[in-house]
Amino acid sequence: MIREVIIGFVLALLVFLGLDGVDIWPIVLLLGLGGAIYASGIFNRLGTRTVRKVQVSQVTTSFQDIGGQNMAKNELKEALEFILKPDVISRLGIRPLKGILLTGVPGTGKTLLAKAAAHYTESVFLSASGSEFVEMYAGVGAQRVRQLFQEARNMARKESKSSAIIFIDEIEVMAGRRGSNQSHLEYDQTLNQLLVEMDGMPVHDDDVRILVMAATNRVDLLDQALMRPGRFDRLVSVDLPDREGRLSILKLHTRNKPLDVDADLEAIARETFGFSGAHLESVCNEAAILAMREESETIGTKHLRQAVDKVMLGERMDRTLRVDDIKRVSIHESGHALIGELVAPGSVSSVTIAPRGMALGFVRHAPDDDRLLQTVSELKADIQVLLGGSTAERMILGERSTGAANDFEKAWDIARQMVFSGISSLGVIKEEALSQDLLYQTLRDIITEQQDIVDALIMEHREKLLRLADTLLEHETLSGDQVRSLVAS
């Protein structure tokens, strides 16, 4: 308000004095040079803003506060060595690590793993995102990366520490390969200075130790000059948790809830196949949100599987669906459901009609172990799985619907996994030398040999199915138990 009463009475003032005669042009030009070095103030203060930072007392993360990353702890662990030992290291002619780059899917605990790694060494943390050095105006990204190593030096040297880390999350934004942004020439300016930053960093003389950290999803992104040995020395892939992973996850962020005596986390450990650790997380917030809603004391089973259900598919839906089209998705998930009972037998967790984001209905499969690979006839039975919705469809109520267009891609996809594994009729092939006629035979062939399997199955186990669809419209939602109960009957 002071700012905008100054410059109107500054520009009444002008134009008095050039009504009276006074040649004003000198005092214009004082002005406009005052102004320029007040703007070029202000742009120095934004290209000058200090970077976001935690201080080591504030860092509270632990290597014991991460589940399911053993691994990548180990790993990390051997890689800070030459923090917690510089006299061995410098004894035996170590070159100590410069950088290390942690690689992963989101949400895999990548940043939680950099904290530990701080809180491990007792030293100074600095984090940043990649997307903080980058701006329009030039140079200001080289100048950020130069005053964030500085300034890990100095709190270093405040708070008494020998040693620093420097955290750099999304990197493959200021680290992409040079010249990719041939209009904004920022990027690459800003990756030669971190570049250069890394290369002279003294590795036994300084009496601050700096080790630079990063974290991607995008590894493919990134240039290769930072990549090589003297810069990010260690990869470290940071990957989606196994079961046991998954169940030390879930004992970690129910620590604090109150569990009931008979709530089976294994069990929900081994149906989220395939969540990162901030699934898991978001799952058992879910599930005490839920409780919350009963008003109930404790957390159960109950209320974490009706969390996973709501991670995976989102909110239920509060729209009615007619008659016909409940009739229609039941019969459709009991051909889910038998199908997989029938190919895979103990497979299925839960079927339900109750609709959820997208989904009219779905059936939740968790199998007995985690599976890295598959075999030909686990790839099949898994094509048949998904082809027992539409098959029950039209072999009951005499047509398909379009509910089984999701259910095609999936099934497609896995034929042509099994076409470039190696693992089809054609034998081991190059896809460069596949022609696009002789793939689409082959997908079909392999699709059609399924379907074939499907229908008969269908057809022998047809009064299983309509039981399982009628008592599934009459409960909405069964167990795995409750679905095998009704087929083995």
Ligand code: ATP
Second form
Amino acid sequence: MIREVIIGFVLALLVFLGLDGVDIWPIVLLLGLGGAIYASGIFNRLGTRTVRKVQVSQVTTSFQDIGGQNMAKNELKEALEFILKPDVISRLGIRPLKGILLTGVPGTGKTLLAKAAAHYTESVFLSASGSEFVEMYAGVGAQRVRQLFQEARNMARKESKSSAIIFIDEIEVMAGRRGSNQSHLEYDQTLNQLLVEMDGMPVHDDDVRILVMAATNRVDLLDQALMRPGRFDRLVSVDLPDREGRLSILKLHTRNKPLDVDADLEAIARETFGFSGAHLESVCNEAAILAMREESETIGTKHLRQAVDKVMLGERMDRTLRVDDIKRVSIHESGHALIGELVAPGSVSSVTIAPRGMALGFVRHAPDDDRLLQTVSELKADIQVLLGGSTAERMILGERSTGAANDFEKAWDIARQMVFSGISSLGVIKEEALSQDLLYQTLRDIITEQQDIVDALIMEHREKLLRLADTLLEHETLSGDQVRSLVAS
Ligand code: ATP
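Output the form predicted in complex with this ligand next; the form predicted alone has already been displayed.
Starting with the chain above, the whole complex follows.
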């Protein structure tokens, strides 16, 4: 508003001076130059840039909008008591919490939790990213930290709130170990300022209580001073959701979408082990887009499954393969699917020869339950499934192709995992004491043993494999149930 009034006033002055016979062109030139510099954002970079602000009235995310993460939510609620019950805290002489650090892989809901914390405590919410404090000009980052805390206090007072939550995402960018960064002076000053602000936060008086919440997925990079009691002394780990968590996230993100009455969200939750909340949100969104493309009124399990594939592997490709290649891919994928069903019955969720992303075809496996620990026989079975594709190619088509390179790499990784977990024939070993030759030989033995098993299985079930491959060629995609009925017949 003020800017508009000033611009209007300057224009009127110029017109007046022009009419009065004054040469206004030098003034116009100077003003133009000033405007260009302002627009280029140099001032912003010199430290006047403000952080993103979200006022409390705009924070509508509550703990109910976050699926799963029950442990993180409970820990957080417990920690937030000091904002909700300042009298009790002060009566008992408890040192209130100043900082909470949320750790976990990207997309697990750390930002959502911070917003929900602001909603829960009716606090003013300000958020910034660690990278916003990092500049090449010394002192700018520290100045921004000061501004941020000042702004939190001002906003809370303006809104008549007694508390403010400052959320700093990617805190490792500004709070890495001091002295470890090349332009360390600037980084160190920024971190020092953050520590100063946190130390200086009022504890028991009636002024605005500030809680700093920060998120990182690299807690190992943080300066130890940050974790000292009295600073970020509560660490809440925000893990990838388990099956129940995935189901509730899927329910949350489909609540405003027209789902088929028999859409099987439980199956989707089972098949999405390792997905974060952000992945699951994307699955729901992609499923709706697929339903729209098909002009379907509702979203079904089929759309959700295709969306899982898309999120996992990328968009379906229109690339046309040679007939021979399509046949080879169908034999290869049938080999994986057949071995999958033989060594772990019920584990195949779908198999397709529709190319997506880098994959020309793929089998999706959905174990009964999330697997957090694996036994020797499970790991060996995984290697057998990986070898199934190339073995099928060799035994049916006479030779193998480059299509199995990735399978072999994964098989070696699993074998390596067995060796270093102490569950190979070498027993418990010390990595540094193991010679490369012995390691290689042991890995080879593990792979060869599984290869012999897979050869025997494919020889025995050759007819089933051919039937599976033909049906796959015909239908392009088969569900787990279709695979099972073909393998059982
Ligand atoms: P990053 O580390 O990349 O900043 P983050 O952990 O802060 O990620 P958010 O930004 O909170 O993740 O989540 C991204 C999106 O993923 C959210 O907007 C939401 O749509 C979805 N999401 C993530 N976790 C959950 C969850 N537990 N419940 C519901 N939605 C979730």
